[in-house]
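Below sits a lone chain in structure tokens, taken as the form predicted alone.
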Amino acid sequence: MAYTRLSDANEITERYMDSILIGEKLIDSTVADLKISFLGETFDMPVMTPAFSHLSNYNGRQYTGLEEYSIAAAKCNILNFCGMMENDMFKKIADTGAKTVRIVKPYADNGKVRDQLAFAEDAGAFGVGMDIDHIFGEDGYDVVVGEDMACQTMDMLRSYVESTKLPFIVKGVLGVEDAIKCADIGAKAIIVSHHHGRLPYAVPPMKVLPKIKEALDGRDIKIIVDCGISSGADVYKAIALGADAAAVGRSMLPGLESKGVDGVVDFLNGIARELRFIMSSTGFTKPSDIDDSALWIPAE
């Protein structure tokens, strides 16, 4: 068998958070309660879902899995992201009742961005942003979908920003630098990310999660933590390092392929039902009271 390196960013990832374990505190403790305020709306717990694109239709179902997921997010009273999607699209994923975030290309073509973010304000949406980490690709900018991307300046970023009255979220974080000039934009939160392993030897969003806390210190912006997230101990190690809140990716998408709506409500109550035991059992009554004094971390 030929040697492979391990330079695969996931598994990585899941090798780092997989490192970490967890203590417990278990003596004065009480069952955790599960709820968050989040940029001024108050969330069942600190999970999101992906900023999915282009998810057809499943089994034949009525809605595509956009929606779907959509509809499941509305149900558990948590934050929904969605990703690449024409207009028309998104006016379906808001008229799902979901409070969502529409996380828009670095397009070429500005004028797209702008209309983007302006649709989605006239449709309802709880907040815009931009997902950065597709600006590069292999031969120089990324084509996503035949759509050509664009380098984005702290100057371009800004101007989103001012251009909205939502809160404004930058997706695909992964250094200090960035996010100290995400939050010098006047950027309302980040979202940590290699984006499903787009950087070859990516380090672990979780593993650079302590450093961005530190630098973000008293600054007005939360942050978000996704790739790999997969079960109740992974959203509670994201916080515990420093996030407010976990978003979970592809882990997500069997149940929704297999059962839609009800497969991802079961998906996201399991991953709630664990948090709340870990929580629980850490000695932590709530979301925004966890620290990492019950994590074993290796040393570097």
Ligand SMILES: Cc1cc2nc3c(=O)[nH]c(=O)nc-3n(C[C@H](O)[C@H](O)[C@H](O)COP(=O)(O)O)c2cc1C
Second form
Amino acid sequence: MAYTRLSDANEITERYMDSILIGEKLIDSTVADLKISFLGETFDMPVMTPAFSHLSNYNGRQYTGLEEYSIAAAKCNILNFCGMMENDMFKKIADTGAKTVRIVKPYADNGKVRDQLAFAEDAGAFGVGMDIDHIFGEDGYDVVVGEDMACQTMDMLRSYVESTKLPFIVKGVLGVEDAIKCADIGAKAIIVSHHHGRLPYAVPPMKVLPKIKEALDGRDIKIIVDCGISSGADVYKAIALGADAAAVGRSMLPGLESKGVDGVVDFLNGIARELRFIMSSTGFTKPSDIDDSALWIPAE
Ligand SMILES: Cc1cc2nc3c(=O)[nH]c(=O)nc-3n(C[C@H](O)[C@H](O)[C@H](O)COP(=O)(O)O)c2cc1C
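Alt. form predicted together with the ligand, vs. the form predicted alone above:
Whole complex next, starting from this chain.
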């Protein structure tokens, strides 16, 4: 029963995304450029890797899946993310040269949170953050791979922001109230996400995105979206609805498992090609210009 309900949020999300269609604006249009400026850096496309954890060495290859997709992110010059792991694994990811944001768990052991944030900064991370959507489970506070999670107050989050020179990114925002709190504590970005359907019947991130964008208007905070992103069309819709960029997720896994770094590079380049085609066909020359004027969204 629980499994069925958990998978529902992913299905609801995909159905919602697929219900949004795209019109054309061809006359006077030119070929689009995908480069973005994000938190002071230039990246080659508004696509990011997911904050993954626990990927082993596929097919006995030299590097873990985490390192392989990080190497691919560096090759494609996109922002890289990673999730729950110990410091030695993070060091290996940092050593790939990818510009990486380390998403730390909301550990009950606050010393571990602070240690991992500080280690990431010393190891040369691009940014740090926390996935706040792993605080609760069905039995109270969540336990993730044997580690207790705990409540994170605004004061705690603000203290993490103040503890680091790096941009702090809150992952797992799915409502306007949390989005505003993130801006208030000084986070530099949020990831609008339901963490591949942890919350049964979660609203599709893209559905809540326009409200979050409106609520954060004028605030110094970037918006990333994830969940169900598997194509250039998905990235386009995410940006048109208010995101600055979108992160792929499990859609990256088949290429990663079968062909490692090259599989992920091919997958990301495929997304880029489709995104460029759609942007060019709808009259947008750069990602920051994209708005919802070419979208056909079904009436509620
Ligand atoms: C194998 C695996 C490990 C993950 N580990 C983490 C993690 O440690 N921290 C985190 O914030 N999200 C983690 N996620 C969630 C992803 O970052 C992302 O939010 C989610 O996969 C997006 O949904 P999608 O797969 O439907 O695109 C993990 C997902 C998978 C599939």
